[in-house]
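We begin with a single chain expressed as structure tokens, specifically the form predicted on its own.
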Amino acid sequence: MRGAVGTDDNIQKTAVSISARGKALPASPIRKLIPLAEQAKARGIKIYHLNIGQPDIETPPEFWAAVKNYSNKVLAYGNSQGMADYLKKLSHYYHRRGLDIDPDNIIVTTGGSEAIIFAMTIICEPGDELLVFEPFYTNYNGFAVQAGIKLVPLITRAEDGFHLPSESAIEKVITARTRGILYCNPNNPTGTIYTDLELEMLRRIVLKHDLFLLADEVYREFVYEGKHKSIMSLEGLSDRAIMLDSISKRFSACGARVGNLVTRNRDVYQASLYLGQARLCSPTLEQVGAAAAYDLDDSYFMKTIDEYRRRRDVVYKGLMQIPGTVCINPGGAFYIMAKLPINDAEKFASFLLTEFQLNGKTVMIAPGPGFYATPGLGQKECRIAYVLNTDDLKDAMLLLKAGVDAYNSKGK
């Protein structure tokens, strides 16, 4: 007797579900307002984008020329560590910055994002903890979820220029599951440059508690006041310092997706290489372009930094024209984290895109809460990326002031 054949109608179905990790992935607070921005543009509103760190400075022509003149007939896989010529150029660049970093201390990654994920994955077991200082680069949240680890936030305050908390406050949250401390210097989103004393404090803590120290240094060149000190210049950390870097901001090449991880710890290096082998290689043509960009002398950076300093000054002056704003002029990167006289940054950011316009224009900002891990923080704060020319920024700051007034007058 032939067996009965089941049909879709009589087979009992159960719902499939994605993983807890998949469910925990956060939306980008920087990008989630894009639908509202697109709707505003469809209504004919001009938007000044202050919400995302996409520079308008042109990518160096040397980058494009090197890509255009790439002569190989086959675009083949590259070395998992990175292309040999590019590794040499990176090493030479770091030596120019006074850092003794050789090619075999470097793993080229697919953007700085992959460098961070590599580091988190290598030093932490699932469920382990990394200390971070909030507000912090919002994508650290997503990277931590991918790595299966927990970020333990320590609060910094606008009134203090977002400088680090005390040594005792940091040590208080260290547990048996703490594996390291992650910081960004110059900082995204605050623009703060940490002092030598602050970095020395972190050095003492990681040595005392046998932790790794991870430094996101993608904004190294963007220093207007003070001085940047690299993690790789701190003494006694050869087995625990991991530097995370990228060409995205340095050469205004965000879409190239070329970053790198730097370490003198051979176990970390080897594990990074194996992760690199698992994804085969980072982009070849972009490494060719980046290698050419690293041939630029320091006059390129000086010109760029002068332009960003002017932009920062315009934005800071504009913020100071808004009564009740709390903001200390930042020393680096190209962001300002400001506490505005508003009650809800998320609602305010939406209001600017849905209800406010002046002379057919408005601004788009990044709401503060997305840069925190602690619920309820950043409610009155926003991050402003000064990546537009000074004339546009002057107009944008007038619009922001008018937007604050309009928002508060409506009793939002």
Contents of the next structure:
Number of protein chains: 2
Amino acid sequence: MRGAVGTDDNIQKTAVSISARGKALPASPIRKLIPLAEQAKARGIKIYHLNIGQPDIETPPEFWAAVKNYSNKVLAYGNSQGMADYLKKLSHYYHRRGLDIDPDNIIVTTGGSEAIIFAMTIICEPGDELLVFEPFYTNYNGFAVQAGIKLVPLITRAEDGFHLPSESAIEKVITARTRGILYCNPNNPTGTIYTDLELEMLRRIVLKHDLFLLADEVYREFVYEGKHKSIMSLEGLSDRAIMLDSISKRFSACGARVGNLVTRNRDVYQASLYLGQARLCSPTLEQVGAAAAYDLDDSYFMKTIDEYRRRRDVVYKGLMQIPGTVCINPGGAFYIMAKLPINDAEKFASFLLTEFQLNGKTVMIAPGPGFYATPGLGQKECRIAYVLNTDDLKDAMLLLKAGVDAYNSKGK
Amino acid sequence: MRGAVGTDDNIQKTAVSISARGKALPASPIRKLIPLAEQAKARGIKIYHLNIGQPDIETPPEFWAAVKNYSNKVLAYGNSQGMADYLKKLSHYYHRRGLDIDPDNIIVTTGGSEAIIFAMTIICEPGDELLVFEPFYTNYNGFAVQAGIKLVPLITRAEDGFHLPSESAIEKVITARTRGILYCNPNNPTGTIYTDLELEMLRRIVLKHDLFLLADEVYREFVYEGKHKSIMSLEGLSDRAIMLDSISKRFSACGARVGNLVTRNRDVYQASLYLGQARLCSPTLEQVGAAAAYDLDDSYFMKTIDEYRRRRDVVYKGLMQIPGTVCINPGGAFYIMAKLPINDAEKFASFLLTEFQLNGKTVMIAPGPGFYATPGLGQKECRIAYVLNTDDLKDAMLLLKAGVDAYNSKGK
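Moving from the form predicted on its own, what structure would you give for the form predicted in complex with a further copy of the same chain?
Full complex below, order starting with the chain above.
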């Protein structure tokens, strides 16, 4: 509430208040268990972190070498659209992926996060709607509040491997304020890779209803089954497709904050450039490192992907040892969203950190509800990020099984 | 215009349209002369860049050493509020400046830009108003469009050294939608340092009218005359003061994209943290470099400031050689906003790049209108950034004088 204009000497007592959207900003559901984890660590408990997508894979030496060999004496502003050399490298990389994307289709952003905020701001007025498929990457919520837009969630289910709803179910929620559909493929948090038929359906819908289609493809390389198809290869969407990308997972460089937006729509490009000019540029040094990383050939990814595939198999096998668990072995990313035989994932996650331990060890998971916008959904689900080595993961999955037993035997 | 929902096979012809705010984003007025500059360079003309605040001063070796000695193998996410070590260094630095600011009053942001966007988003609903003093830092416009807020400009004049309007003039434009006052001190683009009396007036106004007070203090150290007083030292504003800061100019590290927001208001802090959590973190490596730079003692700044003072004196002296020029020797930052004896600064800036040269050289300036929101203002003004060495600046000022003569003798 805003106070009245002060007219007496007591004016210092009037409390000034932040905006309603400032108050609506969500706390990170992944991060709110952190204090419990810190207390557990203080008690000497070892925690396997399955709760956050911070890979343990080393950032490529080529990245570090480029950063450390940078010889300019002044760390100057780069171009607002990204450094010219880096844009060329990106374009090259996309061409290697069979995507005809030129440097002037790309705006380098500060992480994939900024690419998403730019896209939301550019295609939506405040109050406009974007369709998303829940469970979804939880930070879309914060970006939506910041951009003043509304996310309209469509439910996908563990039993269906979190594949998309039917065309009619999607069309039913389109309103006069719907401006686009945002999907993540390979998906965070579910690991699902959408089929060509699903992408064809989205294509039909956005053409029919005059919408933008936004694809978060930061996990493009992390594919273990089937084949990933990029939004930029869909026909007839040159005006409508916006791809959101990042080096964070691709090169295990989350702290670099180097992402990018890709579009063939010149208005979207121009508006992104203007947003980019306002904030001047993305980090210079990290673009230099990223440019070197994109020189790596695909053997780099093959090695990484083999490692992640082994990890996924360990986690999936471990989950299948917990009777009553529902999940379909996902094709990509490095997450599994599993429905566990528990009544409340948030209580269960807290229990694992506060009451449970086995041989001085426990696990930390991301509770399902944080990935849903619809209240009451995801209560039995948790997201497991397989970003540890396979030995640790094996141990962690045994702990998870024991944790489920202990939680249920306490009658929680 | 949004197309109607397609119902026939022609749906691919319906053009999808970006949002009104996407269309309202301003082009950078500083950057739009760049193509003319590139053409001049292609003709072999040497250009002295007085148009952009990219310092030539070397980034401290301590910054580079910290970055290059960083030994982690994984470039991981940092904390959303900033790396713990860096927050401590910042708090230390502020205490050295006589400001009682603790690590938990600080949120590290991706450049000062993000700090400003966070503050606008947190204190304003879409459509709310912030008072600013024009001429102002031109990118405030882009941030305001992104945040969906309205900047209400109050005019300051070259003849008054761009000091603030009267208390009654400021109060006159406050409406029910006014949420705060944003000022920059030392000022970009004018170089003005506000007096204690001016700051006391702003303090009275925000208390009386229940507003936030936002201060962009990225040029804090760049003071050549008088004394800079920080917003964080004003009494009774613990709830209302938000300071916006950055290492870009302080350590000549514009490409690092490391800024921060400072507040003692817990709601503003919390909302900033949530915005920070959504985008995960600011660049990790550059915070490591910045932390090392803040270990430098004030002899570093004294050397830098002596150099800038000499530069300022060269530019001011040069301007005084151009009859009819109006400007008061500014006390801080590294800009001078001068009213020149010309009819149109934008035409003059183009003229310098397209028609003028002397001994194969010319100068590039930032035309005044880009720093004003009110149409028609600043037409005779230009901003000069003194970010070149004194020899180059002497030459540049002679060229500027010759440029004015040539422009006027052509009867433009």
